[in-house]
Amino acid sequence: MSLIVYRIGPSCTIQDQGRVGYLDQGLSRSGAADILALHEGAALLGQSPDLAALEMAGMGGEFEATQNMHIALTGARMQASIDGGPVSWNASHQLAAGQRLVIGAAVQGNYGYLHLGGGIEAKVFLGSRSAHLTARIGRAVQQGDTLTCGLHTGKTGLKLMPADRFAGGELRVVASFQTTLFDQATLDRFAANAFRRGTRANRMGMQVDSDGGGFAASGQLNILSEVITPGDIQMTGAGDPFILLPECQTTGGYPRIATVLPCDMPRAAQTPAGGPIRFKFVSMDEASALHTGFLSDLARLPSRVEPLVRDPHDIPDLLSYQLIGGVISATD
């Protein structure tokens, strides 16, 4: 089973949970920005989270499939239709044959996932089958691609409602090993400060835009480049915040004032620009309890989805369907 790619979108990759355990080797771990919309479109279809999907930045594309198929949108709502017919964003979906999926653009946040039943099957490479286009690892879907899937045998016409992550709003950060660089009255700015997301990012980082001054650590230019990680702030030399997302560097010199949690950086990768911004310091131990939190919503998921209940308005065949059954009397 397969979808014929007839548009697409300038940065859709093909995307996974990422690999881990080659930092050491300068390889970051990639993988979906938002790892809740995997989850998410793994719980409609009943199938493993760790399954590829399509991440969409912004925009979409135009699709045929080959056999008739399963679906699942989910991520960055979108608009979306099959043969004309719009369909409901997070929620899982039947493709018949010959059927034409177009997506088009966001309407509100940044990566929209497309799933299919059975997982996108592509080259799997160091443990995962994720695009990593910094790193040179596979390459950006292009018109003309086929997008092949494995056996789904679960349901569809299933919904569910999203976690709320798409306009911005707090992120919860912990001390980072040159947090202490900065001294208290540039922590207490940066935590009080109001801030924005800004135009320049990708999936190696985001820019975070305020109004204030910027944040400069103390000696920052003898820093040693070290470890960093996705979800760490790193001030630039005129001191503005950039959070770093999945196909960051693996090391760098630039100080870094706090680390955002991995459960809030889904919100973090989905804030439109312009969309606000606050950061919130929390202690290891809140952190962990969050994580933890986080870890067993993600195993919820499954029990949290429900029918799809389809608009009249939006099925064009619908004097085809039994829409009454049996006799009624109009005298009893």
Given for the second form:
Amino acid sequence: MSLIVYRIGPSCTIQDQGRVGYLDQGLSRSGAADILALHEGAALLGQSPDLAALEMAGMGGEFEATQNMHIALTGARMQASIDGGPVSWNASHQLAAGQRLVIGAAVQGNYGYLHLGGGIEAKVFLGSRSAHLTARIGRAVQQGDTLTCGLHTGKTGLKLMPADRFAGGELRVVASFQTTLFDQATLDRFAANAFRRGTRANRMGMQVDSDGGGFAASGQLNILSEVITPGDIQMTGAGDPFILLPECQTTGGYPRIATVLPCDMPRAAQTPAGGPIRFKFVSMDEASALHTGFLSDLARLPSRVEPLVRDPHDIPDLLSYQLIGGVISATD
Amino acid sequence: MARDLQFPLVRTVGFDGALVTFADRMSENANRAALAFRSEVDHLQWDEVTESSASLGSTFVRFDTQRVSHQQMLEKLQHLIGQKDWYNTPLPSGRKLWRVPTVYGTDLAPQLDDAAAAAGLTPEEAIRRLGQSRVRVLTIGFAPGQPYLGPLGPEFNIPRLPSLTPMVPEGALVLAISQFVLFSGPTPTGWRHVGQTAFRCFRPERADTFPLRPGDELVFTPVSREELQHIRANNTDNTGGATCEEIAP
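Following the display of the form predicted alone, present the structure of the form predicted together with the partner chain.
Now the complete complex, all chains and molecules, led by this one.
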């Protein structure tokens, strides 16, 4: 089964949860910028969150199904339609052979995800299907490509209320090994400051702006290059913070003031340009509790999926649906 | 970093990492310790460790926080530190010596003369010294397969450039602070571009995706521009004419 790509935004890549274990070879993990969206899509299609999906940065594309297939749409909300009829985001849908799926620009947030039932079948390299453009692994999906997928037998016509994470907000951070390079006054100012996401952002990292001065460490230019982990908040030479994302470098000489918790990385990555950001230091015990909660939320996602209730007038091809299956209700 | 820190130092990295730091400045012993400690962590195969790496002077361990608490992990590492004198541990076994044909200077590596001047040497003398230096892979990082190599002689302890060279090509040999980096891809850099090779550090299309390992040693043998062109024309295996032999343990 496959989907033909007629048009596509400039920064759409195939992503799964990334490749672990190559840090010692200078290769960072890559993987979806919004891991939660990957799990939401898997829950909607009743499949494994290890399968790959199409990550669409800012802009989607136009696709045609070669056979009947199942899709789900998650992450940053984008305008979407099937054969001209609008379809719900955060939901799963049937796409019949010959039908055109059009996904427009992000309405809120940055990274939208198109999931195919059975997962996208891209080449596995070092244990993952994730493109890593910085490392020149894989490439952006282009017009004329075909996205093939595996077999899928689950239901569609389901929806999932997404965790709100598309307008910025508070990011919880823990102190890391270089935090003490910053004096207490700088750390206090950092924690109290109102930031906004800057315009410079890609899958390596995102700039965070504010109106005050920079946040420099003492002896910043003499620091030995040291290991980097995604979520690190790195200060450039001028003391401007960048939050590092899945394609970050594996080592670097710029000091890191703190690290955003994994549970808040979807919110960080989805904060639109200009969106407000604040950093809140939490203790390692609080962080562990938050992380445990995040993992159990992910595990509970399949149980939160519910039938998509829609006005029959909005359904583009009513006759193709199994109305007596109970999944779609025309009366509710 | 404050002067009163006691090494080795064990600290957390972000939410799910721990770092054992052997020194806060580059030293032969600290790098040796970091490699040996990482090798031991690898060998022990602790269930809760998801990956590890060695940087210039530290060993990094990522762990599953659901299986072990931060405190337990730090204590476990502290215990391992106490097992031996890591600063005087032999380097890991199975290391290799690579000899990589390298064009120094010319239009292929235009900052050789500048680097020689900064080191207080004539270009010929700089090439002679660099071409005979046997350097070790201190760490691999920043970009896939990309080695930091050293130490070079103290005369090559020259600073990074104040402004970036917009782009140097894959296989470029660059120099600063008594270290080489051999670039695995085209990149902007503040290090001086002193040599050019046809060696590929990252070979995604091959089984030996990452040919170099931390602890391997390299000699960048001077060749002429014509020789490198000949190597490139016949370079079907991406080794850039490099030879490789085992280093006896």
